[in-house]
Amino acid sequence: MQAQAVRTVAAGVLLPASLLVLWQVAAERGWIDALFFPRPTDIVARTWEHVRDGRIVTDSEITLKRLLLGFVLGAAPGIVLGLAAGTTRFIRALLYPLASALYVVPRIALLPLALVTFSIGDPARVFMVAFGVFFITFFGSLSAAEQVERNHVDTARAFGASYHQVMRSVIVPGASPSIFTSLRVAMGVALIVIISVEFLASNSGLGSFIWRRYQIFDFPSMYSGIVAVTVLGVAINALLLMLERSLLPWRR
């Protein structure tokens, strides 16, 4: 098991490892315009500096923070709203035509209206986190309610459970593991969605980061910024994944 477990993680890495070797010869022999793509070695150089005079630290810290605000904020209504849409006709009727509307506008599109709204600040940022985020878990939440076994939800009401204990003790368990899928897949939104809006509207965070060196034709330091994105996305989704399979032991 234990040698099965390294062979899938060599697998896993092969891969990008050859790429990283493929980019680094190709830019030491002039294949490609080291300008634009510097070896992996600078980027990495390039990197532990910012690691070492904190920037990028910081400004990891204030990508997140805006990041894990607006996920919660998006996610909590999506997911309960998704799963009454998913069990009652009338609200599912009452919701769904608003919500395929809105889902199809670009997130970035509302970027000016967010700022008239809140400002330019945090809570702008924020609040287009958490809309591209409710649409991801509430149509995830809905398929996930509708997709659980009919038959187990009318043996629990033959035994007199109420539309709660329904709720609770067959709906929730049933669609669990759909509605971490859909969670995981909004979190790669989110992050998408806040790097684009630091990009155009904000003095801070990864998005601000990466645009700012990229203006200035610091390319190893954009990079940098790219790599910060990458691990964050990478270790916020590893721990989506133990928490689901603490949760959900049935799924390991």
Given for the second form:
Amino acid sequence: MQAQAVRTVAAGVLLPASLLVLWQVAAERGWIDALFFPRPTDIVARTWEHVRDGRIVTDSEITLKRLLLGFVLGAAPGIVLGLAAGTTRFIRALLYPLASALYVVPRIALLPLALVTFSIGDPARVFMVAFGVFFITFFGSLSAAEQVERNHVDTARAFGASYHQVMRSVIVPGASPSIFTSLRVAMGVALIVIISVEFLASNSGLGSFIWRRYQIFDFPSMYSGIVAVTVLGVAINALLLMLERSLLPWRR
Amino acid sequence: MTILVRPRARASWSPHAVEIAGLSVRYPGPGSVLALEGLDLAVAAGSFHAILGPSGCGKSTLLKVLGGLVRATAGEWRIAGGRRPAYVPQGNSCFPWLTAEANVAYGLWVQGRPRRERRAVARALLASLGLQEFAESYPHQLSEGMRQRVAIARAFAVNAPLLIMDEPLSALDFQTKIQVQGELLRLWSDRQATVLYVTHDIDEALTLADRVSVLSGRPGRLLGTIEVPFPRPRSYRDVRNQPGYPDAFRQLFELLEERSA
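Got the form predicted alone; any chance of the form predicted together with its partner chain too?
Following is the full complex, with the preceding chain placed first.
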């Protein structure tokens, strides 16, 4: 069993490790332009420098704060309204057409509107994240609520459960696995949105860090920023998985 | 053994556990389906009454009407005392996110009963079904037979005078089915409840029931009811050794054949 676990981890590490080795060799031998694609060892060294001088840590904290705030402000109403629309015909009829129309608007196209509405500052960046997260969790929760097994809803109703009892004891737990999946998808989108917004409208955060290093052709530092974003994304995804496992013990 | 006359709607209801008169159910929509038509049925209080019929004859619809899940299009029905029946739906109805104990206690939770009471009732029922060791297990950790025991225990937990069961044992293997049938009869006998039990299995109906009503194919109408005279306590094997068994089986078989006539 343990040997199998080691083999699984090794298989997962093999491809990225091979690509890094290939990249290192290609940069050293001059097969690729080392200005744009510096050696991975140089990127690691530069990342460590930025960690020590604190800049990348500070920018990561700023991005993380905007990301989490926007995520919560988008996901909470997204889940609540999605579940309500998935279980109540009137609420579905009320929300679905508008949500469907707004869902297809490219997130970044709303940035000027957000800047005008909230002025340049964190509220506009947080709004952009929340807007992106809301629709994914809304449609994810709506579909999850609709797919809860009819037999379970009928059983609850036959025992005399009220609408709120059915929601609490059947719809929410039954829809939870799909809601968690939509949360993980939404987190990926939230990360893309916040980095894009920081590229265009921020002097702080990892997006701004990456963009400004790109503008002065400091590519090793630019890659450091990308590494930090990747670490952030992987860590948050792992946390969501841990949360899912602890909240849904029956799925193990 | 007698073929009973179909009960008709009456001005004053008699003390049956369930009385149904002229019940019709049409599912609306583009593919509108008439599931039940003019169904008359009386279920004696304290009896185990089986409903037998082919697939799609409206047996499940009948239980859903009694359970408040489907509205009747026409006709009357009444449950003595007016209390909500306890329902065991078809298929796997255990909530996967609740432990066996919480599943059994579900109806009591709906009623707002205190945690201590819910726990005590659920533990006692699980113990009576030999599942005390699995109280904290989730349904996916239980066998199919154990899950159906939990669903049956959940229905008995609310102590309803009427239990309605929709083919609860149809997915079980033969040996498990026989075992759970015995446990079901023991619980029914201890609680002195009325059970309305839907099945498509003649043997099961004759093993469990005091009376067996046969419905026609869609739309479901009552073709007849027979009394099962075998003594209790019964078991699957005892029933097959009864001298009246072949005759009872033949009567039910002929009634079922009548649906296609």
